[in-house]
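A single chain, nothing else alongside it, follows as structure tokens in the form predicted alone.
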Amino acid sequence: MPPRRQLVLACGALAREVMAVLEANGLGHVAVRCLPASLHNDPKAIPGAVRAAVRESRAAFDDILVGYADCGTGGQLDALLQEEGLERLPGAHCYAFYAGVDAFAARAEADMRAFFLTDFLARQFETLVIEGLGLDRHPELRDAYFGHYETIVYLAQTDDAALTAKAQDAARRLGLAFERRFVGLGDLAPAIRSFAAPAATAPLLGAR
């Protein structure tokens, strides 16, 4: 019997991290497709964006795992999963399944003013937050976006001393303090390692 044809849908900011996934499981029969990490901006956009992706992809595939979380869609994304009997990542957002949802939980409350980075925002802190927000034309709209905040947690993926700087010079310009805690891959290498049924050929990556 042919292995079955899966593919990992994924945000395309967890696209390195599911590759690594796939790449440390030996799992390379899982193909991954990634749609624009943009779609943040405007969450309502993503239950359709991902409707469409499956569809396109139901013909060359068996088996298809959403790489998003809710993120924002205020559980439009879980109806539209339901409607297509498909499963999804754990949580809420990627910094849950990150930290390990529920070690993310436990610190909902003293977390209550942290603005969180991933690998993923850290390099991109400048197109994303900055130009994103308006921030490099209009500096004044600081405190309305991160007036709130007190300090910029950077739940970090890698060990990576440059990734580190970034975070700290996002910290920096904000004007919060700042908290480095490396939480791997957390949740997202088991949920990954479960959808692809096969056996893997090295350690799970990020387990705990």
Contents of the next structure:
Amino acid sequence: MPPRRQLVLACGALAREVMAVLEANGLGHVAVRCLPASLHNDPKAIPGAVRAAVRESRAAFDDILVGYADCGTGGQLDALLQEEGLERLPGAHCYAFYAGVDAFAARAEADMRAFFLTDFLARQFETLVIEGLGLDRHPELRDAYFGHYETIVYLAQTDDAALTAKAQDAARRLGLAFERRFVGLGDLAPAIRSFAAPAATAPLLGAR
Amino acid sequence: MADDGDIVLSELPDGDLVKQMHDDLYDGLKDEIEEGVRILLKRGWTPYRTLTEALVEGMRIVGEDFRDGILFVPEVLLSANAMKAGMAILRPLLVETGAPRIGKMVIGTVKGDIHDIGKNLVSMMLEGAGFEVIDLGINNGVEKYLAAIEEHKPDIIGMSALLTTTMPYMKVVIDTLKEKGIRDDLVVLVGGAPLNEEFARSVGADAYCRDAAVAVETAKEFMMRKHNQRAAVRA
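Since the one above is the form predicted alone, can you give the form predicted in complex with the partner chain too?
Once more the chain from above appears, this time first in line as the rest of the complex follows.
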């Protein structure tokens, strides 16, 4: 029996981390396809982009895991996945599944004024946050976007001094306090391991 | 006289000045909007006419281009800041001159959510359209909405949320209004990036407003219905 052809169709912001999970778990047979991380700033466009990519990938793969959380789609991504018979990563966004969905929810009230960064967002802060929100051209808009935030909470996936320095610098630029929490890959790793089940027990397309 | 290419607002006739103010609002030029407002007032325009023809109409164009994907959030924020500066001049004058009021709205971002860009824009546009707006700010629990309803007796309640995790709180507020027996006395409008019409229906709101311009039109429409119902009862 040939091995099942499996794909993680993920947000570009998760590319390194998905690859790291696959490598660490000996899941080299699982393919990864990423959609542009810039969709992070345009959640309404995520369901359409995922739908198109799923339909392109159907013929080549037996199983597809959608590597997104709800990601600000307000349930629209879930509606699409229900139609397509697919599943996604747990939680409301990557901050939640990196921190652990339950742990993140437990701190929701205390973290209400936290602006979260991940390794990816620390790395791409200039492009996705500063340029994405137009703060490079209009720094005077800082308060309109961040006036109610108090802290940048860097949910670190790795121990990387250079990335921590970048995240600290991001906090300084936005005039916010800084806190680093090492959370690793959180619920991402179990979700992918569960999807990439051994061929003998692999279920039908999308169902887990 | 101006240098070559410069436009001197005070030298423009009224019609051209108003069109120039629409352009300046579009470009988010706060100082020019303040200057334009002062010129129109000095020429004898009423505060209400200045507000509606120069500022509100200008922001309507901004809103349309935002909806059509021509303008993006940073540009809209700059336009809003410019309008806000014009409104700051006009607001006390509008109170003095008794501008028409078409309704009263209490608006706020729901509990657990600190995002207010969209809510602030809606608030400002509604005020420009002739609504009295009581803005509760961010992170509002149901008790704050109830207290504001008790105190201000609004026609409309507006709730905003940016997060998938906070938008369900709108149902908590609406269910509480039902429990208190006051739901049907109020129009409930909801908005925010992750929301949609289906969600609005599922929580029991009267309408979902996808942007500030739609919020204004929807609020006006509900006030018109209310007015017509009252007229029918009197007839």
